[in-house]
Structures are given as C-alpha cells and as structure tokens.
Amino acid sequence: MASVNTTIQLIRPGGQVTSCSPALKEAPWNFDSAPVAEYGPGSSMFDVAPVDTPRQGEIPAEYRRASDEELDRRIRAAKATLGDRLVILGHFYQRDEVITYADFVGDSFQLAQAARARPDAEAIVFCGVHFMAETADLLSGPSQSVILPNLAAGCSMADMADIDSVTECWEQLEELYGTEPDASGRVPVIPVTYMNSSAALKGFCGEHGGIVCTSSNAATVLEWAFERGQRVLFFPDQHLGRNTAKAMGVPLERMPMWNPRKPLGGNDAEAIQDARVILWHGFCSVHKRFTVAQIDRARAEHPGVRVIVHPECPMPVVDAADEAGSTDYIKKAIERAPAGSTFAIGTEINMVQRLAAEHPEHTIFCLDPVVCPCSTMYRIHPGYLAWVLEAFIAGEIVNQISVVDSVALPARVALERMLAAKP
C-alpha cells in the first residue's frame, strides 16, 4: 500500500480518491514564510492559529532541493555517525517517509517515556508536534537536547487552551466556588489537562493540585480527581472529557461547556455549581471529521466490520462505534485480531494506512474516505530531519525545545501524579 504522501501525489481531479486540500501536494517549506501564522493544509487548516504560534524559518536550499534518494542517504549517514548519541522518536501520525528513520514509534506519552529510557542520548529528535517535544524535555535529563525538526509542527487542539484563558477561567470558578474543601476534604475543583497541551498548562495543574491524563488513562485520572475534588475542570479536549466521564456515569447535563470568550464560559451560575465536569471548548480537527454516517456506510458495505474510533471523536461517533480507544489500543486490537478481520478505524490517516500495510491478513480502512492528514504532523519532512541531524554533527543545535524551570518544576509534579495514578 502506498504511503499517504505518495497517495496524495497521485491524486488527480475527478478520480475516486480525493484529499481535503490540493496544497497537500506541496512541500511543507512552502508554508514556512506565510505572512500570518497558520497550521498548513490538512485537517487543521481552517483552525485559527494564535499569533504567537511558533514559526519555522526557511531551511537551507540544499535540503529543500534534495531528492528523496539524497535525503535518505544523508539521514542514514548522519544516524550512523551519531550512533548512540542520537535517538529519533516518531509519532504514530507521522508520514511513513519520516517513520522509517525512527528508533521508537508510539503515542505522545510512550515516546516521552522512550526519551526517558535513553539517558545517554545527547540528542532526542522528536518527530511529532510541539507539546510532545516539551513533554520529552520535561522527562529527559539536563544534559540532553530535545529537537523538533520543524518548529511549525504545533497542535491546533493544544492551542485552543492557553495559560491566560485557563487562569481567567480558574479565577471565575474560585470566585463562585470559593477555595475551602467540603466536609470530606475535597476541594471545590481539580484541574485536569490532557497530554495534548502546553507545558504551561501542565505546570498550571501542578501548581493547583491537578494532574495530566492521556487518552488511555483518562478514566483512572478522573477517578483520582473525583477523590480529591468535588468537580473537574477538563481541558483542552471536550470530546475526550465528555466520552470518558459519560462512560463513568456522569450525566451530560452535569458537564457544561466552558467557552473562554464568554463570562462564566457562557453558562449561568447554577449550571456551574451543579457541574461534575466542566469541559473546555476545544477539539481535535482530525477526529472531528469522523461521523455516524461514515460508520453506517462502513457497516452497509462491510457486514461484520469492527469499528474502532479514538475517544477524541464526538460523542455520537463514539456511541455508534463498537469500541473507542487510544492509538495504542487501536494498534493492539488489530494485532490481536484473528486473520481475516475487517476494521474501520477512526483516527489519523497515516496511522490507519500504515496498519493496513503492516497487516495484510486483515482488511483495514479509514472511516473518512477523504485523505486529510493532521496538518501539523505533516509539517515534518525528511528535509527538516536531515537538516537538524547534520547541524548537530557540525556542533549546532537547531530547533531545541526547552521548558523554563518555573514551568518545568510544577509540570513535572502533574506528570508524576499521572504516573502514580494506577488503574
């Protein structure tokens, strides 16, 4: 099966295969000099990027002009030269042309743990997005350098909750709830941030008695929070929060949405007082694309299909699917299935097509028939990887991601709480 990038390059107008943007055919450096910050073509292209979104300056022409074969030769040569001084981490959603060089492939937390497990590596090159590189920096050693090949590889969902907006929300909640614990010692509200958030928000949770969660341990983390707080403020992804809390028995009417642009998030005081989980108005543009109609079509065309979606999908989609789980859950479900199984998967297209290529004994396809990768993951390209590796060999660390101590110390507290919250 062709890679997503190859598939996109072969798409022709009027053909059976379509993409969400013709600009996906272009090299990512064509968007580095855009006059305003943008996420680039793909699933997040219509999301508004904050003005302070990291921008990637133009990389040297030799990397932009190099053929695929030349980049492959230079990257492999650089890896051989650096040896154990280097570890390359690749997220499940990266393009195959980058994953081929990864020493570890996984989700954001698995890769951060992989970085932690390689204390002797001087350079940790994170082929993912900005918040992932920040987390790797939080969990790596002081002598290690975490490098993001393209600074424009951010995350529109993570950008939907910023430290100023969350702090303002918290102040409004404190004014309404007060700060005193109840008779059982539970504080009025506990902040919980998804791993897909900035280091600043992880630090906020660490400072305010809160915790970090992943898509695979969100229920365990909410249980931890409910033991210590009367309510939870969950950000930035509304869908993971809603789907997880609903499965735990929290009524929908006790999960108001918080819109940071409105007083009390657009709610009345009674709704906020009665809340069990306050959901931030954020979402993943990849997983927002999946619909119940797509599931109905998959079932009609493939009787007996097993539908698995990511819990960042909207609630009706999760309810209509057979299962919902993290990227690692999806991967393991496919690995353990009997040969001849048919899967319709609701997550990022690069991962789905890679699973289909790795498991020819199954029929595996993406629920969304339109090829539309994660915009920001797609900003990583072998040209950027070759650039940062050869610069490191020459003694220059480019695109280093460093979290300042004032943020890193409380962020690590929130992460350690997550690690200690066992199912």
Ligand code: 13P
Given for the second form:
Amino acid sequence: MASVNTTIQLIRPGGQVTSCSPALKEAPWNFDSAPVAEYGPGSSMFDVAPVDTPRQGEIPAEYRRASDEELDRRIRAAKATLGDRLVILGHFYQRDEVITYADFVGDSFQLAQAARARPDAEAIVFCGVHFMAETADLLSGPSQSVILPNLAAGCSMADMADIDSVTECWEQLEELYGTEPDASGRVPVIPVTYMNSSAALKGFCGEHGGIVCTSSNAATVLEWAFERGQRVLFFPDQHLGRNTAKAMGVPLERMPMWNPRKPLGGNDAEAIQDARVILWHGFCSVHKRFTVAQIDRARAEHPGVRVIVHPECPMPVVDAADEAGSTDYIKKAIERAPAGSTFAIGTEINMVQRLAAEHPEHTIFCLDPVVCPCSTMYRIHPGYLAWVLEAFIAGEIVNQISVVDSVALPARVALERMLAAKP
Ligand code: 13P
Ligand code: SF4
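Next up, the form predicted together with this ligand, please; the one we just looked at was the form predicted alone.
Now the complete complex, all chains and molecules, led by this one.
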C-alpha cells in the first residue's frame, strides 16, 4: 500500500479518494512563512494557533529543492557518520518517508521511555510533535540534545490548555474547595495532565501533587489520583478524561466541563463541588473526525469487522466501537489477531495505512474515508531531517528543545510519578 503522502499526491478532484485539503500536496515549508501562526493543512487546520506558538524559519534552499532520492542519500550518509552519537525517535503518526529513518517507533509513552534508554546518544532527533520532544528533554541526560526537525510541529490539543488559564482555574477551585484534606487524607483536587501538554503544565502538576498520564495508562493514573484526592482536574483532552473516567464508573453528571473563558468554567458552584472529574475543554481534531455513522457503515459493509478507536475520540464513538486503546494497543491487537481478520480503525491515517501495509494477512482500513493526517506531525518532512542532521555533523545544534530548569524540575516529578504508577 502506498504511503499517505503518495496517496495524497494521487488524489484528483472528482475521484473516489478525497482529502480534507488540497494544500496537503504542497511541501510543508510553504507554510513556514505564513504571516499568522497556523498548524498547516490537515485535521487541525481550522484550530486557532496561539500567537506565541513556535514558528519554523525557512530552511536552506538546498533542502527544499533536493529530490527525494538526494534527501534519502544525505540522511543515510548522515546517520552512518553519526553512528551511536544519534538516535532518531518516530511517533506512529509520522509520515512513512520519515519513519523509514527512525531507530525506534512507538506511542508517546514508549517514546518517553526510549528517550532515556540511550544515554550514550549525544542527539535525540524527535520525529513527533513539540510536547513529545519536551518530554524527551525532561527524561534524557543533561548532556544530550533533543532536536525537533520542524519547530512548527506542535499539537493543537496541547495548545488548548496554557499555564495561565490552568493557574486561573486552580485558583477558582481552591477558593471553592479550600486546601484541607478530608478525614481519609485526600486533598480536594489532584491535577492530571495528559502527556499531550506543555512542560509548563507538567510542571504545574508536579508542584501541585499531580501527575502525567498517556492514553496507555490513563486508568492507572486516575486510580492513583483518586487514592490521593477527592476529585481530579483533567487537562487538556476532555475525551480521554471522560472515556477513561466513565469506564471506571464515574457518572457523566459528575464530570463537568471547564471552559477557561467563563467564570467557574461555565458551571455553577454546586456542579463543581459535586464533581469527581473536571474536564478541560480540549480535544484532538484528528480524533474528532470519527463518527458513529462511520462505524455503522463499516459494520454494514464488513460484517464481523472489529472496530478499534483511540480514546481521544468522542464518547459516543468509543461506546459504539468494540474496543478503545492507545496507538500501541491498536498495533498489538492487530498483531495478535488471527489471519483474515477485518479491522476498522479510528486513529491517525499514517498509522492505519502503515498497519495495513505491514499486515497483508488482514483487511485494515481507516473509519474516516477522507484522507486527513495530523497537521502537525505532517509538518515534518525528510528535508528538515536532512537539515538538522547535517547541521549536527557540522557542529551546530539547530531546533534544540530545551526546558528551563525551573519548569523541568517539577515536570520531572509529575513524569516520574507516572512512570512509577503501576496498573
Ligand atoms: P499515543 O499516546 O497513543 O501515542 O497518542 C498520542 C497522540 O498524540 C494521539 O493523538
Ligand atoms: Fe495532537 Fe491530535 Fe496530532 Fe495527537 S493527533 S499530536 S493529539 S493534534
């Protein structure tokens, strides 16, 4: 099966396969110099990027003009020159044209662990998005440099919660709940941030008795939090928070949503007092595209199909699916299935098409018939990878992601709590 990028280049108006934006055909550097910060074509293209979102300067023309073959030759040569001095990490959602160079491919939890598994490597080149590279910086050694090939590869969901709004929310909650623990020693509220968040928010959790979770350990982390607190403030992904808490038996009416633009998040004091999980008003625009109608159609067209979706999907989609789980869960479910199985998958298209190519013994397709990759993962292209690797060989570290100590220390506390929390 062709890569997503090849598929996109072949899409013609009026044809059977459609994409969400014709601009996906363009090289990502065409968007680096946009006058307003934007996520670029793909599922997050209509999300508003914060004004202070990192921008990527234009990379040298030699990389923008190089053919695919030349970039391939240069990246392989750079990798051979650097040897063990370099490790390249790739998230499952990254395009195939970049994943082919990764030394390790995984979900955000596995990549966080991989970042600390190679203390000998001087450079960790992270082919994923900004919060993942920050996490790698937090978990790697002080002499290691983490490099994000394109600084514009952020995450629109992570950007939906910022430190100022979360601090403001926290102050309102403290005013309402006070800070005293109850008779069993549980504090009024524990902050839990999804891995998909800035290092500043991880630091906030570290400082306020909180913790980080990923989609592969969210239930374990919520249990950890409920042992220590009467309630949880969960940010930024409302869907992961709701889906996980609901599966643990928390009733929907005890999960108010916090809209940072409204006083008390748009709730009355009673609802916040009665809350078990306060859900931040954030979402992933990739996973928001999946619908129950797509699942109904998959079941009608493929009797016996196994529908697996990522827990960032809205609750009705998770409820209508057979299973929900992290990217690694999806991968393992497919690997363990008997040959001849049919899967309809609700997650990012690059991962789904790669799984389909790797498993010809199964029928695997994406629930969403429209090709619409994660806009920010898509901003990384071999041209940027060749640029950062050759710069490193020349002694220059470009696009280094480095978290300041005042944030890194508490953020590591929250991450270490997560790594220590056992299911
Ligand atoms: P995973 O933790 O499953 O890798 O998901 C990360 C992500 O960004 C999903 O949108
Ligand atoms: Fe962020 Fe969604 Fe892309 Fe994951 S898929 S990196 S949550 S925008």
